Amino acid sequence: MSAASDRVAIIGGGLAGSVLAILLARRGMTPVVVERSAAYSSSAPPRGRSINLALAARGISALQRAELLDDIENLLIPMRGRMLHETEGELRFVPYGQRRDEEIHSVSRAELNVTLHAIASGRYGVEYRFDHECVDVDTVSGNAVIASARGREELAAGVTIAADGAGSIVRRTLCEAGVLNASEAPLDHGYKEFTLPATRDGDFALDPNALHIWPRGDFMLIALPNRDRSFTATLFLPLEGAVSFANVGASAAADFFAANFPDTVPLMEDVEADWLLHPTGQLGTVHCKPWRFRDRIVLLGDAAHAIVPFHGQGMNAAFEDCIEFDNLVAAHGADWNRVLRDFEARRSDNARAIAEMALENYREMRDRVRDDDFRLRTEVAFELERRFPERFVPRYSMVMFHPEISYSEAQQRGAAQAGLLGELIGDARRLEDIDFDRAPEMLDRVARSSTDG
């Protein structure tokens, strides 16, 4: 590789970002991350992002990849399934998945940060530029333009990778240029944080090994557990409506949330200062093509593929992109033409289907998790897989626990159980009614099916 081949400009020194380097670094390349907070904190999250993430199987095996897992194992708390609170204050756990180690954790995004960064400057030698922001794109030369204090500057690289979030500048920049074409689709619902604090005693005020929901239909509160026995927890609520964010403001927000989450009401310290403390979020899916611009950038992450939060998989995808760019690399070393189409090829689909699937699994965490039909499928989908382990993994376990599955794969085999469920289950209101003696021939022709598509 040339000295200038090998320098790899990354605009966005967030998780992502961080990850990237370091496997780049590894690789013998010289990353330069532009970042335009100021150095991290563990007291505080970027600004506009949420405190909490989940960790899953695909983000877990890409930290192991880059040797990072035992690195940030201290920062994670197991969460083993769904906790779901009623209005009348009727607790039901609903695990996640059969085994042991079928889980997710929480991290705090802050804590996370500050790790990725102290490993990839101190032990891999990155240099991170903060109080930097990319304000432009050279679309002659491929190189970022960045200011500071100092003033503007090209910033010369071999390529360079945008993992500058969903609010990308870079893709913004390429948009304006007509060279690719973007779209931002809002959820029309936003979400607001809250803190639960520890008990009294110093103690977590719920369960801590559960992801909490408050499921209401058109809304739902949920909180996740964190290292100082806090939970934060996020109301996700319309942003217009009857029951929305332009119409619960601060005054009204201890008594919205003593008639819909009542059993929370103890827990806080002050719904109202809550409120008027942390911002009302904004959600949204980005669909982006190309994600390059000939061989000299690329977007990466929620850069090029922002989802809603609601399948816990944006920092897991993200997470996955690093990876493949890293086998590319490994691959074809500073070829970026061959890299950079190779990622998206590879990569596209994928995060169409994720970010399909978490608008999907949102309906089912704030609506459909209290149904009966949705019960008795989820344990149907738990037995066939008991009975037939080899051949039925339900579509939430191919997401969370299998990253061997893509996520093409999981939507499209997801899709093809849904309907197998369905004819199996019938008229059927019990899991002893089912006749799981009609299972394995309609397993075989699923998997005809799939080998026919």
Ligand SMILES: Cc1cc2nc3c(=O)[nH]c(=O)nc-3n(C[C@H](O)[C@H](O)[C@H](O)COP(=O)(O)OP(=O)(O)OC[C@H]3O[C@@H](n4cnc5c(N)ncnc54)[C@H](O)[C@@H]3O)c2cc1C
Given for the second form:
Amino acid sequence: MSAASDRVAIIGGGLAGSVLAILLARRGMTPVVVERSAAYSSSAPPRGRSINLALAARGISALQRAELLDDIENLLIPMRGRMLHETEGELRFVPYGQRRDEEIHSVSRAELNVTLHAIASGRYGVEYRFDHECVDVDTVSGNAVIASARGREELAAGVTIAADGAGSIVRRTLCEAGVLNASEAPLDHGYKEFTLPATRDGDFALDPNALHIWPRGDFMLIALPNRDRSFTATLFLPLEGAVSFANVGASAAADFFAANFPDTVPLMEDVEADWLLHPTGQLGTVHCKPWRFRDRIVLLGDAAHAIVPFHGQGMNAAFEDCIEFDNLVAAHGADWNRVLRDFEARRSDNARAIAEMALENYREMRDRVRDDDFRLRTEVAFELERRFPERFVPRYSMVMFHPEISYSEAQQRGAAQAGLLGELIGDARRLEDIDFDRAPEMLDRVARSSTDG
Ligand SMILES: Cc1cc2nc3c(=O)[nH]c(=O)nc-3n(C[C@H](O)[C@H](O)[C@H](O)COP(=O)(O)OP(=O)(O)OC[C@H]3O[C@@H](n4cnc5c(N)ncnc54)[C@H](O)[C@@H]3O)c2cc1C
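Hand over the structure of the form predicted together with the ligand; the form predicted on its own is what we had up.
Now the full complex is given, and it begins with the chain already shown.
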């Protein structure tokens, strides 16, 4: 392999960039990671991106394959279900799954970035260039152009992987050059983060083993635990309109919380200060085609397929990308044409599927979780899984706990199962009223329809 072809330029040393650098270094390649931030610090979370994230089975399985799980296990806080907070303060716990291991994990983005960087550079000798920003792509050479305090230079490499996140400069530059087509579909809701500190006794203010949700119809608050026993709460709210970021504003923030999330008020230090200090983040879905430019450049993670965060799957999907890319490198080495083509072919349908399911899940989280029909459907789905574990897995569980089922298969099976649930439930109001003897024949029909295509 020539020096140029085994050097892999990775633009962006975020979550996907570091995991991919580790995997490629393990294959004997020479990744160089270009990161526009200054060197990471676990006490300074990156601005404008979520402070903590939910890691689910797909991410766990990818980290396990990269032999990284032992290193990050102590960063994880298990969350076994949703804790729903009604306006009157009533709490209701809804488990995510029905097996003991069907849980997700809260992890700090900053701690994860720091740990992955330490392993990449310390254990595998990966070179990171911090304070270096990709500003352009030379479409003749296919190399990235990097700006730093030393000026601008082209980074020659066998292949360049753009892991530079949702706002990817590489994607935007290639679009402007007319070699990629991308659309960024912004959501009309944004987000803002708030801190619920540990109590005076140094304990968690809420149950740490749940993802807390205050569903309020057109908006919601969620909170995930941190290892310092605080919670990070995120408010998702329309950007414009009667109840919106445009209308509420810092001075009305305390009243807004008191009216809508009264049980959080005694737990927060200064809502107004958080409102002012923390930016209102934008959310959206990126659709891009193709993901590659010749055999020279490929997009991966959020750069290729950023999604809205309501299934908690963006990072999980990005880690799955890394494993798929690594599998292809294992099979085809530095035959970049083949690797890049097959990577896009294997991942793009899955990316589309999770993007669609993530958008659907927003309504479920902020609204439908509260209604009786939704509760009954969830109970019936769990009951079907208990009775027919080989034949029925709820769609949410397929996405969150079954990495062996691809996102696109989960979406297809989920659509067929939705019809079955509707038919089985009919007018029933309670689980006891459902005739589960009808289920085997319905499951046969669903199976036949999926094999018929
Ligand atoms: C509010 C919110 C909540 C979320 N919650 C979850 C969750 O619970 N679970 C989940 O799985 N996902 C979640 N996500 C999605 C998750 O954050 C992303 O999918 C994930 O970070 C993607 O990883 P990435 O490496 O592709 O991009 P990033 O993590 O964004 O990393 C990109 C890196 O590239 C660097 N960079 C950018 N531009 C340049 C440049 N020009 N030159 C050099 N470097 C550059 C950046 O500094 C950054 O380090 C959430 C997202 C948001 C916004």
